[in-house]
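A single chain comes next, written as structure tokens; it is the form predicted alone.
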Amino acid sequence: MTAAVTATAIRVSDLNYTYPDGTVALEHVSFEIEKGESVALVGPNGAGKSTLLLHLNGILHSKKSRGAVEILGETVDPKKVHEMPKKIGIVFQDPDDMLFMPLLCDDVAFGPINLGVEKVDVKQRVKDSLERVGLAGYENRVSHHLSGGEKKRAAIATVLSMEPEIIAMDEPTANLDPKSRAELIEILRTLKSEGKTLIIITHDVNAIPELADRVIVLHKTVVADGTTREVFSDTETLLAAGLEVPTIMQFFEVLQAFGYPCNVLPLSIEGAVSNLTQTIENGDGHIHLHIHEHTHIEVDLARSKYQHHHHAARMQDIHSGPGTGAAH
């Protein structure tokens, strides 16, 4: 019994929650987080996913549901959520939220010191977090000055030098260009690979599968909850909700209507990179992609699938008569 109590990070039974003008947030929600997994919470705009974040530290605590909120085997208990960063360590959407000092340094030190690290402690968890979000030597930076991708590395600095055992997310990738994107993600990735419990909110869908191991959607209840193949497979519960599949998804199931060999639909770039490599080894060192009169019917209902409501675009040469592509 005790081993099953430490495995578990998270445990959330029939979580109910009501705002005071009658909102209705959420509804018998349940699930449970092992420890080490990593996992994407999905759903559309007001689905109460920001709602269940703040439930996961104590900060929305609901008297009908008490004890439905457990981390780490203990129930949450509102009149200890000074103690929850040494469990759990929120990262907000907006990192504007979580730096409001002077200095940089001492936006990273604010959480340690309020939970009675020494002093020499503190100093030494600034200057590791700062390090491991790729900001070394920014201790004496003003973090008004930061560019967005900076502030939310900060952000994260700032959780990181609580050592909590889990982390959780809201929106990472959000407002990013491209780099600063592709930063974040490969921190979160290394936090992944280091065993940290990571529960993250986006919409990012195309960041998911290099991120999380499993999907759970949530429509004010738990609508769906499964490995990330499972669920970004499961379309009509996707779309359902407001959501979509990753990109390379999509283009590969384009791909199939033109005679592209694929079983399994790859997730992401690694994952159409290793499929494509390997069809073209079993395939002498080509891919042959054929056009017939039926290509654009099933083009047309993969993209209406997804809700793209654009016409295919017509092929004047091969629309008198079907033909054969081959790309090598």
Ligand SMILES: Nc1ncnc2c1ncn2[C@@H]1O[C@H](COP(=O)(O)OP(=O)(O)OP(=O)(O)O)[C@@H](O)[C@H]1O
Contents of the next structure:
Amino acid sequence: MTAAVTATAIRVSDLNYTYPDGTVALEHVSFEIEKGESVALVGPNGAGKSTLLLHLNGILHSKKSRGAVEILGETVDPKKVHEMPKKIGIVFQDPDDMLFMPLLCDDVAFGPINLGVEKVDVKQRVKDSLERVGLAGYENRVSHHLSGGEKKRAAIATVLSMEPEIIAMDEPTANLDPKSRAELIEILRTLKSEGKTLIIITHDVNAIPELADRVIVLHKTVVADGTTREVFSDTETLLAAGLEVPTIMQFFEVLQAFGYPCNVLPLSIEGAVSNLTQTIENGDGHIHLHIHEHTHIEVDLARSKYQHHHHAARMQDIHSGPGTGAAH
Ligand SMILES: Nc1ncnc2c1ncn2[C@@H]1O[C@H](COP(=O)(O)OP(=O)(O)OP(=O)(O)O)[C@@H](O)[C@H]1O
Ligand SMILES: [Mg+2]
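Would you mind generating the form predicted in complex with the named molecule now that we have the form predicted alone?
Full assembly next; the chain just shown is listed first.
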């Protein structure tokens, strides 16, 4: 195998998928992810993100799927789904879909046992995986009695114990309290620094700059694919997909309206600190802000850019009579 082949972790080529009831979920989806890359997969509800994830390890593959998925240089063969967990581990959004044994140690041991790992090694893997997600000593806890955040970490441990090269997670930070969320982000950063290839589906835009080098926007098909900065700079595409940018970026746009000199908007608090430091150093120890004739209009513009509810409320006025409560 040549280096060029092994460097590609995931290659999706013109993937199309329609559910048996006729719902078109994926259309002409193509992208490549290199080994060691960390990619955020974003898109509105119903965009096909989870459907795409299920194709990566062959769970969802039928006569209705067209196109190809290659993992580590090999085309995913639905007949060999059992071989996939060694290469790619998938953490589903709902941890209850991953925890089904009475004790947590059995859930975390389940994968390696199925891969034929020696018994003593399984025990070590269980211990290591639980430790990595901050659940050291939880071996004999009852899986379904764990709290929501603990379950999420446990679900990740069931994948880590298989030691896959690629890890894909469906909304790992959803429903977590701030401390658990921060700890989870730390787990993901560690995996990234160890060279694992990560795909993270998330609606948590503020977490993306910390987690991902690259962002793919999916809306049935790939509508944007670039560095985190490139994608977050593409306002039109983000708005069309009902998405937004990190709060820090929005705040610095407001600061710009007050005359703050800033060519490159920071994406994270870390970026904001260095940006502010730089500006203060360039300004003899001060930051100069001011209000002029158009400041308020500019502030309003910056603030309303991602206020989707204005748009949504207007659409509702137009479309719905009294008493309709259609969910979408
Ligand atoms: N089993 C199914 N049968 C029929 N349609 C389905 C099925 N599962 C999902 N869909 C539909 O396929 C489309 C894509 O769904 P998917 O779950 O992949 O979206 P998603 O991007 O993960 O959304 P979310 O952000 O809400 O999790 C949606 O229109 C959804 O209603
Ligand atoms: Mg989903």
